[in-house]
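For reference, the chain that follows is the form predicted on its own, supplied as structure tokens.
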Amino acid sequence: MTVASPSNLYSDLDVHAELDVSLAKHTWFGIGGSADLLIHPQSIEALATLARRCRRDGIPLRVLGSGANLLVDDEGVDGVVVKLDAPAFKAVEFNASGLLERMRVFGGAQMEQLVQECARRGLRGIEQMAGIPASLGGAIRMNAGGKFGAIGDAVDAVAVIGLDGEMRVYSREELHFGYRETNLPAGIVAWASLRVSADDPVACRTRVKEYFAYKKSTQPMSASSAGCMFRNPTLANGSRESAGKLIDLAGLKGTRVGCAYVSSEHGNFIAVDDKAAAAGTARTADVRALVELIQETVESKHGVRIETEVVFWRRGERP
């Protein structure tokens, strides 16, 4: 569905929106096509009504992060794209409640330097996120993480925006957070309240610098491209091999489809050839193609189905 400019969904509402906008340039690809309609909200109240008319009208929404775990495709995608970059939705409340062990933190609030502020103020218990670009909303969404361990770890509390409207908050107890995945239903993180400890802020700094100089030695972090491309699978024993691993061991590091590459440094990595980019050839069908490649060898090799972890936006398909 493609939406026209409807006066009756936004042109009341707290919003600044945007029609037929590039998403190339909002996701670490730098490729793909554009968002028939692109709505900052500027507030909690304005992204409300705007989801519960979206179901109210049948128009799909979509929520745009960083755009570190997206791909885009070349002809775009319908409906409405969320983009949470308001102040409102970049706040950061320390010692929320009062209370020293919490803080709230909003659903577009950048990970990067929520991570570098408190290791600044000596608050321990989000390191383990350091180097791993997201909102808070999709690092949650996922459960992002890595080797040191994931967001989840230190989730106390997540409001979430239905797509009825409604505002819903869930406590600690109420969720689940698995490898990259979480009980969470649809909807539109608000919110999350996140647990931290007072520590020495040298000490905090300390372990910030060492995950991300590990990530950095491990991982090709210049190139363009979403980060790990594939879940680990989990094996008929029940245990979780490297999808990186399989696909080295398939012998596909560098294998190359278009402007679409396999790192020489990690097998999950597909990255865009940065001169295909700037000159605009680059490709969405490209990375896909590659894509399938690895997978159908993969499973031709190891008899394993590695599956995407970075997410897929195509034009007519429900989110």
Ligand SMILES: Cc1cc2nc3c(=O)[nH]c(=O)nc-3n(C[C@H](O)[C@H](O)[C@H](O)COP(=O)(O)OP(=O)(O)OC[C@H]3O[C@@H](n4cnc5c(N)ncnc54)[C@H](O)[C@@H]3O)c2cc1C
Given for the second form:
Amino acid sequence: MTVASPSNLYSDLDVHAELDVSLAKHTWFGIGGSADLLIHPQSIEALATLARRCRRDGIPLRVLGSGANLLVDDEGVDGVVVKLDAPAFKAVEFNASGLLERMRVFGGAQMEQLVQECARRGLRGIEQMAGIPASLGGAIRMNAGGKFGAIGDAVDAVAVIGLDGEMRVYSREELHFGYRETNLPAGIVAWASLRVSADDPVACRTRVKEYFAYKKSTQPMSASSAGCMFRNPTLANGSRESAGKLIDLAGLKGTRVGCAYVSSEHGNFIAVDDKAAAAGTARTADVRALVELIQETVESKHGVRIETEVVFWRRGERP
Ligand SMILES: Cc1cc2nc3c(=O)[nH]c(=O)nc-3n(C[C@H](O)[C@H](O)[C@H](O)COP(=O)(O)OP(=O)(O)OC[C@H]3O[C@@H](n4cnc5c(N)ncnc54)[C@H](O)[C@@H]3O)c2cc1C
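For the form predicted together with the ligand instead of the form predicted on its own, what are the coordinates?
Starting with the chain above, the whole complex follows.
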């Protein structure tokens, strides 16, 4: 373990700390090794100080959201992993600053619950996130979204705790949200202000149900996966092609390496056998080997290199 001395790092901070914690149970893939140190900060101040100390001591700091877009290596990860699951990071303030059109959502809040709660209250603006598993911070980092829009469409401002431990607030005008990317600097999303507007609660709930039903009908939502493995590539003519379609046309649906397989329902979903994941015998190495096989096959059949959208965590690699 590369962590210096725990007493040096966090013992005087308002945090809960766990040593050598399996990350498999923290990710949707349900596989992968352990974090040397998993820290649950209880306040923004504790998180900021922790970030500052990690930088001071040269310790890598990673942030874990809902683990819906993560693949952790079998050997796990070094340094510090933080999880924003304390009440302070799951809070949602409706009518933030007294405005119905603004809500402040903290980094660890769950999108699924937020989407439902907004619909219940008759607030529109984030229903495009229906069915996308994410924490607010993970959704913003990835600019998660799909056919009906992305989280970036609703963002008014984002507060980030930088790797130097300083919190900065970025306004809508300073931010760019593109296809599964943002120009937000490295660091931890502490909270974001989201724009919503009043609407009929019945209409809101209907839209959420409709979007969720569409997603369920087109993607294998219950498989142990991280959603789409690859980004849709941009072709030479500037258009974006569906990675799932390229994988399908390359005849790769159903292809298997060990416990990992390409979904027969959706070519861009790589999943692992549920039983192997539950028994702890599923290996990240199989998923990575399958990813490489797909990349090589698609490139040789279509002349296009597809890159991963899923974030890979590996021991010894700087996040
Ligand atoms: C069944 C399924 C369906 C999916 N469908 C979609 C879809 O339709 N559209 C889509 O875009 N995605 C989809 N995904 C992928 C996933 O839902 C999104 O990428 C989501 O944004 C991940 O959020 P998370 O909180 O789980 O992030 P994690 O997976 O925990 O982390 C992803 C990245 O975000 C970073 N991160 C997490 N929290 C923070 C924070 N507070 N501050 C800064 N960085 C942070 C992590 O360090 C990591 O780099 C799907 C995944 C699954 C399993």
